[in-house]
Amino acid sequence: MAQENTRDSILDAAEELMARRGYANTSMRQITGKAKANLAAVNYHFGSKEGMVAAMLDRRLEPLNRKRMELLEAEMEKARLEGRRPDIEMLLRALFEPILRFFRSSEGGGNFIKIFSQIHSDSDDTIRKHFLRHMIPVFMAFFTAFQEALPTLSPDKLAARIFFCIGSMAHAANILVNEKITTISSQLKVPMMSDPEGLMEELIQFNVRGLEIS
């Protein structure tokens, strides 16, 4: 049990620091100091800093993507039984809503969402590489479902629109955890939606319309 506590403490510390500093600017000394652990413990549990990052992503993305796939498969099965195409809104809910549930129910969820929102802009490829290892199979499953739901869209247009959806999801998640966005909104005197459920509903409805444009 003590070893598991040490392992989780290291991952929690890595998440918190990388959410603020990014992967490249977070040292192992900073992580072990915050976790009150030593480098030998990191080597024992993870083998290296990259191994630790892989474990950090495994811990969050495996249950998140498992829930996504459960919701996707449920909608696809329902569509088959009812003799219809998959519902676009339900596909988007399967893709997006587990993020909201994760944010609201998971301790440290805000830190991980900050890391998620930085993945594609980070100059270091380490986190992105392990993130894509988890996400490519999920993306392909959803791409196939959206092809069935939107058969008149060419594959390149559909892929572009799904990437637009994912980008808007990353931005919406960032709104929930990034105080800089709140500051900008205040300076512009433009109110920013901060209710997670309301924001998620707006995100889904916005993307339904975007996917359906002929």
Second form
2 protein chains.
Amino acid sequence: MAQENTRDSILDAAEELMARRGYANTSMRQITGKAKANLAAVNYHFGSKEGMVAAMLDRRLEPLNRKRMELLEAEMEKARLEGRRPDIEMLLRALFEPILRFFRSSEGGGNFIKIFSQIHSDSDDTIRKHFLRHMIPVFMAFFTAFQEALPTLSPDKLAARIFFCIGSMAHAANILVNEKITTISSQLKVPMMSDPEGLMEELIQFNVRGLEIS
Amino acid sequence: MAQENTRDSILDAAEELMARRGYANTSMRQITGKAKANLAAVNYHFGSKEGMVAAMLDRRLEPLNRKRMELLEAEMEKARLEGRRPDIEMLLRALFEPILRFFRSSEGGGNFIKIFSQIHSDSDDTIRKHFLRHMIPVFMAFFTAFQEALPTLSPDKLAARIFFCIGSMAHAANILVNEKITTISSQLKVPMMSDPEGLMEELIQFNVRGLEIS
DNA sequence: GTCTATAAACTGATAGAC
DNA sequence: GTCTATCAGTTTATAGAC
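Just the form predicted alone so far, so send over the form predicted together with the DNA.
After this comes the whole thing, all chains and molecules, with the earlier chain placed first.
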């Protein structure tokens, strides 16, 4: 986070504040205050608060989804060459494992994960609109791949199961990051898996079992 | 919704507006305007906006969680009498099926489901605080029951899997209700299961497969 | 219990100097 | 590209009449 330009400082501050308070509850004054930037800088760099949020999401979602599509296409190509169906576990890894990168990265990755885990079912049109623009083509590509992996499963049941997978992932990510940021889940007197890699493995195997069987 | 007192009109209006816009984005003026009540009525009846939200959640979560606990205790008692472990599928039914009641009820149940599906990972402390007060004892009771059903599974893995179940449920509920309220998920060119009962059955079987196996 | 009026503070956005 | 000052509108909450 050290030695940044104003633009990136603003996006980092927005990410951190919105991770905790949400979009509507975070004001431009709070953001520019934390970023040590001038209030007018947001409008200068991004045009509006909404433009700032769009830039904040683009910065994270573009590389995330590019990696997902790379891994998806690699498995589809491998399956084609080997004359087999795409493997469900490999498809789930392509969809979920690129998220781990944000847990490892020091600079603000955890803040984005918090936003990411909520945005899948956010009530705010402003923020969900930009998220869906990134996600719809990715979802469609994965849906097609899962159809090839499970050709006898009806499309509506398959779609439902993929939504179950996404929901389980989003909730797991939220729990994992809440553990770091707030003390909420510490109210639960239950042992938590706190290493992202172990939780990811458990998540993938859980969803492999849930998905298969027509 | 017809012939209500001011108090209930306000809660209904709050539920409908917050389902779409979230807590921070819904003002007391919008709520009292829709409820055809005076602005000051919120403070008179509930003390504050936060008090109103607490009342809104209590009204739905108390009967929901009471039904869940009833079903849970029925299965635990039945298992005890029959000298067997509690059945995973029955535990999931106890946790999830009472939610269906809100889809069937005409008056505003769908609005609550939208709020309910997001509150599990809401960024707003105000609303999540009141939700957790209802949920923590319920979660603990179900965690204990699942431990009896899966005694060889380590507690941290079990907790993770239960969170996966909850996440899949919350996301499925959100998708189902979004389908009704907005046109967002219609952007996905994918067939959707639109009957709550069929989706619930698919959800339960998905999570039974995911949970079992130590 | 319901109303009006208003307090006190906050919001996103912009004009214009430097 | 950064700054101050300000606009115009919003917010929750309350005092006090009826």
